[in-house]
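One chain follows as structure tokens, the form predicted on its own.
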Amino acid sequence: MRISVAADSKDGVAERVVAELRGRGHEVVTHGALNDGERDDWAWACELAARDVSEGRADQAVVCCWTGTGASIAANKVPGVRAALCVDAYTADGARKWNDANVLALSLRLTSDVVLAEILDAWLAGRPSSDAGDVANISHLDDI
């Protein structure tokens, strides 16, 4: 699979998501701080990743910031874009299953290694719910 990923910082986890990623075979695009030649600013880096997704040069991304709660949202306000915030493997399962999410958001300041490599385990196993009601949810969310 291909995945963008995008930080602001170094800090926190930010390089152990792009090592995590392509020792699982992922391949790997970067933006912000992890790319050399770009803005690192987390409303720049993470909308970057986010079109990957909504453009389909990416099949997921995973955008970073100190909170979490910018890359979110920079992220969402790409169209077609999903991102959720996940803090621990449960959510993260939560966000596939139920949001068809097609961006994790993770906290560069609390999140983990141990918690990472959780997080990414239930992100890339899960997948989107084939109930009706759970369609509608997501369907509905390109008309609002």
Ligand SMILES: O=C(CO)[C@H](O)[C@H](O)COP(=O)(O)O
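Keep in mind that this is a model prediction, so the values were computed, not measured. We call the rigid core the largest set of C-alpha positions that still match within 1.5 Å between the two forms. Positions refer to the first chain, counted from 1. First, how it differs from the form predicted in complex with the ligand.
- In the core-superposed comparison between these two forms, residue 23 has its Cα shifted by less than 2 Å.
- A displacement of 2 angstroms or greater separates the C-alpha positions of residue 134 between these two forms, with the rigid core held in common.
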Given for the second form:
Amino acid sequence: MRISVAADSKDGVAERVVAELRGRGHEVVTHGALNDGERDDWAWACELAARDVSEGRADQAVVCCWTGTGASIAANKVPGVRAALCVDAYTADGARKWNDANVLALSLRLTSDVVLAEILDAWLAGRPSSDAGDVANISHLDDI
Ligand SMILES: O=C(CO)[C@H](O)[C@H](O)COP(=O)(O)O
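Switching from the form predicted on its own: structure of the form predicted in complex with the ligand?
Full assembly next; the chain just shown is listed first.
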């Protein structure tokens, strides 16, 4: 897959996200602090990654900030994006299975290297279940 990754800092697991995805064979596009000289602004960088998904330049995105909250809020402002802040593999699996989430939000502070690998395994293996059809019940909010 082609996956956009945004972060407002290289702290924590930011660069590890990119390495883990590339190591799994994915094509990675980076935004924000992951690119030398680019803005280290979470709202700006995470919007870019989310727009890559909504405008078809990426299949999925991973958005990161220190807490993960701003990253998820910024991404969820973009129409067609369903960003889920995931703290463990169970949440990541549920986000794909039940919410058909297309953007993974992570906390750079909270996510350890080990948990990151578990989250990515679950996220990348996850497929929307029939329950994910409930997502249609919120799609009208994209127009607001
Ligand atoms: O977690 C975040 C937003 O949700 C940011 O990473 C945190 O606020 C730090 O940002 P800044 O370096 O701009 O103060």
